[in-house]
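The chain that follows stands alone, in the form predicted alone, written as structure tokens.
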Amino acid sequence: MLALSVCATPALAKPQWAIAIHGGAGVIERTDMSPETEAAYRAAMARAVATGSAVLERGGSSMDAVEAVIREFEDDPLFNAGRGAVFTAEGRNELDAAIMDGATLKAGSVAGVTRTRHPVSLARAVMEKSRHVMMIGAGADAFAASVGLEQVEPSWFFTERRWAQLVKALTDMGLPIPPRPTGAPAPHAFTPIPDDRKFGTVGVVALDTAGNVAAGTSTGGMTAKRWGRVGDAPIIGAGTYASNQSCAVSATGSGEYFIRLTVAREICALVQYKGLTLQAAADEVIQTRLTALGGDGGIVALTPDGQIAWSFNSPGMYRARAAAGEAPVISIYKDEP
């Protein structure tokens, strides 16, 4: 049976400012989790709250504090996103990212990237330097270094852990297992990290003292993927969306179920026409139809009045919340508020 959680902050006063991440929603339980490992997650997810909250303290935007966000989580190992992103089928790191602006709808979103170091960063550099909204692949890469974005080798993506993942996962499937990545350091041993059942999408909302949400999400999918798949995060209304005229949602899990639901769009659409609470449009997509369809995962979510929400039927997901006068809340596990 599926676990649920779920997380109500009602505002009684609109904050100057607030925030929610998520690093991952899955298997993610007390029984298998070392006090280090623990420990290191908690850390990087009140880094990540921090780098926010400073950027909304100062003032800045809330795209400003998504695009922060994610750039710090697609730099740490411990997500599946930019560097310590997952492997396809074919050894290769792909990544996708979008985000969007809840004041003008203006959204940008890349998938399948492989050599830009901050995907998110080209997401938003397709919103505000180009006439479209998606770009993939060898294109998006090419876009990414005509407009200054930093390219890195495929290996900069490379991690011994993930690289692990891979080969298992291959080798239960019955799979060849692809020649090492060219560049990749020489083999070396690790300790593996228990939540390799985990949909390690990261992703940021946003509300800033202009009273504007935004959202962003950024992923490096699914292990030993095939075919040039691509999952929700990059879909706007299905794993990012962002309007002042209902919520920000930014969303991790199986994604293919996020598709067709049109996730985020859909928790937007309850609280904008329904008249929803945040929360109860957030458990009503997640914990009811989400659930009935077979899928799991989770989102973070907020309004531009200052509800805060998470909703995950999964056993855990790392998440954290902030706001103008409120101490920062970090929490992993299902039975944590």
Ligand code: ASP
The other form holds:
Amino acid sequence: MLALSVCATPALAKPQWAIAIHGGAGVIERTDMSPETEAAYRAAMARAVATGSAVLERGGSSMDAVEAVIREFEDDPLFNAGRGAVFTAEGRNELDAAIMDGATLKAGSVAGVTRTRHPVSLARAVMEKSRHVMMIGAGADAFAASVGLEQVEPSWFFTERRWAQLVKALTDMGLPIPPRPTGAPAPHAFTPIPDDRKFGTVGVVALDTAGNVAAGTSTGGMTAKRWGRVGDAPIIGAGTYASNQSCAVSATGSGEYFIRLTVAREICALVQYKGLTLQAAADEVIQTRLTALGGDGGIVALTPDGQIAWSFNSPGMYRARAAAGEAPVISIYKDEP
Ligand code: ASP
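One more: the block was the form predicted alone; return the form predicted in complex with the named molecule.
Once more the chain from above appears, this time first in line as the rest of the complex follows.
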């Protein structure tokens, strides 16, 4: 007698937790990168992924993981967020950040803050401690102080490398060079980093053991930005979005294009309404639509069922991912996994 065995394909086990991180996209080429600089970025990404994984591993929430990782980045001068942020044309650091909870669709965001050490925590406070979703400028900093978030002198965010980038950008644009900010250290030598486009925004998406996703993004925006310019990072649905119905996304790149395409929400909509896999949705929006519009940059994303994706159309993107039971992956260049 012939025994017929029916072999069902085992469903892919959903990881207990997962995290994906970016540290900005841009013209990041192997040929321009010194071994020391590359090692510094890889180490920072590894630390970030370890911080986030530790929160999730012990059962912490995706919101806590996102905030913890971004706070570390905001203190790391390698990245364009918090200390190390790029300068406006007027020589100021104006910081944008957002965070969103996929379980509740609650969100908080801030733009143009100049005194709050951790803009991501301020975004979270806007979400949790106010009736609002978005605050800007001096009002946002005043709210931060009122809820006890650490305030610093604006010169806290100053780095020589970003100042040199500003001077070069303004010179190229034929614009006047502003005086060095009050309280900035005397000019000193620094290690230039080959990132022509001055990106370096940070973002995190996480899935926790309760099945909830969250996303957060923090940035100084674009070098030599003018007139109170705000990028995509704090715009919910553009640079940051999270919903347990679809996915969580954090973006980096030329913000004006990400705003016009509502990149983060668009990726989630393709997952939610068209049933695309996360990677297909991300590639459709980044590789096809963003590229067609002339924008550049990328995203990291994940779904409540544990799919993780990244997609970028620039030569590189600092990025890392990890999931329960899987070794972390840390990558910079396009030809890496
Ligand atoms: N997306 C950010 C902005 O436009 C910049 C970046 O990601 O580098 O403000």
